[in-house]
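Only one chain is shown below, in structure tokens, and it's the form predicted alone.
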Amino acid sequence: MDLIIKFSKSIPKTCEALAAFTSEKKKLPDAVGVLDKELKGFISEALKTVPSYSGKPRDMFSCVLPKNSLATHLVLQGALDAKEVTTLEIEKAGARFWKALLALKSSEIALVPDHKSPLSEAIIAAHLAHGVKLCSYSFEKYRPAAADAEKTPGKVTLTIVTPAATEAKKLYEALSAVESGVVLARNLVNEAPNVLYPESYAALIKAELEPLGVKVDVLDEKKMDKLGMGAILAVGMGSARPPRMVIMRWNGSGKKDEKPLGFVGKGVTFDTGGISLKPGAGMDAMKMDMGGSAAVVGLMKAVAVQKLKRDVVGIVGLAENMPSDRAYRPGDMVKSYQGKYIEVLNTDAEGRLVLVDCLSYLQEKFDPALIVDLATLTGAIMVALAYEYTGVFANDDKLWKALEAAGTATGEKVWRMPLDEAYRKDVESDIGAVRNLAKNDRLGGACTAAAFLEHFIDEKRIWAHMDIAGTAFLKTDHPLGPKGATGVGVRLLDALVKSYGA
């Protein structure tokens, strides 16, 4: 479905469905009030017959209007309490409107955001549109066209009606750029693993980002072998599709001496667990084990489309973890790019191996002002935080507070987890530098995984690790989108790039 969003000072004459807020006392906004008078109180009377609609925040009401009305359907939502009105809550309200409007199968919709709040009319209109757009996402690449036609029209035009239409349109342009990054990330995570594998993924990144001005370099298995990137190469040994490392650079500041903000993403395009094979049930979901890389790629697109005046470097490690006669084994000793030997005890703890070569390369080549890595790294983080929060391990209070603020603003909730010397010792190897499975085995698994990564972070380097295993892919709908890939990380990191040190 193609959703087109417009902004106008008046309701289009062609609209089929009309949506608006009411006050808690069910008071109709001016535009709907005029329509109600024309209909001799039809809407007011209809509201009286639905006791479940009280006009309180988040209440929803819909009805069919009489023939020859301005529209055929009306959708109303209780306005948010002035104390609750944030851009995030407005976006959620937009998502609720969309879910109600989608069921009507209308191709021309007008939304009147007559909402009394401290936020300006332009901000409300722009963020309503943002919420609608994010919620409207669907992955339809492989669905029969006929099946989609039964659900929705092929093209829907949503007009946001506001006196501040010109300003709202300008504000929405920046939000739309972020949407493009979120949609890209969601598409990548939802894509089939026989279509998205290291080589094809790297080619897709180049095709998507280079036209936007992002410099993209791809290291193939030969280049990585020459550089001594034994960790990521070990993970990909069992696959017929060799690994890739992709380096994306956006030089927006125009300054030669500015340190870039650095981001790293785990891109295991499919994870069988390797020789330490996962159970078969649910293994199909392991196509999402590249969610961290998708977030970084989506961020780079959002940054480039907005032409942000910041220097940003993103690195993603792409590998397919497969069992075969060539696969790496429990008991192997693997030499990382940093020169440290890693004792492999479980080939299903592969994500940390992919990440450390990327982290080391980023630090050595670009000396970033900060590093944030994202990875669907452990099931243990889901035991602790379920699907609600991304676990964040940060070695710097300022960076943590910036991530927390960005999470609050975007609704991508984060929770700080501990880094501790005890966890660092737990992943030290008796025969090498580190081991990829802690001595305490499954206890504190998310913490020891972060501690493993910390062994490869330079002293005094500002760094945070985000474990998105529970938030990258959901089996139920979420506030700003349908089930499946969430694109988590793109909006949060976009907010971080704009705010950190600015």
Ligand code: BES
Given for the second form:
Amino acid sequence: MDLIIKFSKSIPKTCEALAAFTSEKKKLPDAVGVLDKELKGFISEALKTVPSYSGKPRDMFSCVLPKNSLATHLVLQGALDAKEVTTLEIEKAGARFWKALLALKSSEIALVPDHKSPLSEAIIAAHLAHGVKLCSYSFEKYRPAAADAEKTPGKVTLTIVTPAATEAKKLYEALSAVESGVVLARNLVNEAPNVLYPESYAALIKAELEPLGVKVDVLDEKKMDKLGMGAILAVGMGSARPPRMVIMRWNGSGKKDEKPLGFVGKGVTFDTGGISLKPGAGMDAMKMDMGGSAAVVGLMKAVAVQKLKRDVVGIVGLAENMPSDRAYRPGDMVKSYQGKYIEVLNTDAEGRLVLVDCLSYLQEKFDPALIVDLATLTGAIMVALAYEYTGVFANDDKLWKALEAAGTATGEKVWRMPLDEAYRKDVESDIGAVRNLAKNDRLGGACTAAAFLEHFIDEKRIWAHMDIAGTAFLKTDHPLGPKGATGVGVRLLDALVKSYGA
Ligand code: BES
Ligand code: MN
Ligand code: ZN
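Same protein, the form predicted in complex with the named molecule this time rather than the form predicted alone?
Everything in the complex follows now, all chains and molecules, and the chain you saw is the first one.
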């Protein structure tokens, strides 16, 4: 389904469904009030006689309009209290409208925002559109066309009716760039692992980002071998599909000497666990084990489309974790790119191996101003935070504060987790530098995984690790999208980059 967003000062004549907010006491906005008068009070009468509609914030009401009205359907929603209005709440309200409208199968929709709000009319209109668009996402690549036609018309036009149409359109341009990054990330995570594997993934990144002016370099297994990237190579060894590392550079400052913001993503295109094989039930979900990399790729797209004025480097480590006669084993000693030997004790703790070679390469080659890595790293973070919060391990209070603010603004909630000497000790190896399974085994598994990464972060580097294992892929719909891939990280990191002066 194609959803086209427009902004206009008046309700289009062609509109089939009309959506609007009612204020406290079910009062209709002016544009709908006029219609109500034309219909001799049909709408206000209906509102009075339907006891289930309270008019309270978020309450929904819909009805069919009489013949020859401006529209065939009307959908109303109780406006938010002025004091709870934020761009995020507006987006969620837009999403609620979309869910109600979807059922009506209209192809022309007009949405009239509530104008009594502390935010400007343009901001409200743009973020309503943003919420609708994010919520309207669906992964349709493999579904028979007939099934889609049953759900929605092929093309839907949604017009937001606002006196600030010109300004809203301009604001929405930046938001729609962010949407393109979120959609890309969601599509990547939802994609099947027989279609998206390291080589095809790297080619896709090139095709997506190079036309936007992002420099994309791909390291294949030969180049990584020459460079001594033993950790990511070990993880990829068991697969017939060799690993890749992809380096994406956006030179938004136009300068040569600006320190970039650095982002790293885990891109395990499928995680069977390797020789330490995972149980079969639910293993299909492990196609989402590249969610961190998808967030980084989506962010690079959002940054490039908006032409943000900061230098940004994204690095993703792509590998498939498979059991085979060539696979790495528990007991293996693996030499990382940085030089430290890693004692492999469980081949299912593979994400940290992929990440550390990316992190070392980023620090050595790009001397970044800060580093944020994202990874579906541990089941343990889900034991702690379930699907609600991304766990964040940060070695710098200012970076943590910036991530927290970005998380609150975008609804991609984050919770700070501890970095500690004790966890670092727990992953030290008796025969090498570090071990990929903590001595405490799975206790505090998210913390010991972060501590493992910390062993590869140079002193004085500003760094945060985000464990998105619980938030990258959901079993149920959420306020701004359907079940499946969420694209978590794209909106948050876009806000973070902007907060660092882009
Ligand atoms: N990709 C998994 C983590 C994961 C689990 C992501 C569930 C999303 C949902 C990771 O590679 C893994 O297998 N981690 C192990 C580590 C353990 C062997 C120390 C885990 O969490 O069980
Ligand atoms: Mn694993
Ligand atoms: Zn994994």
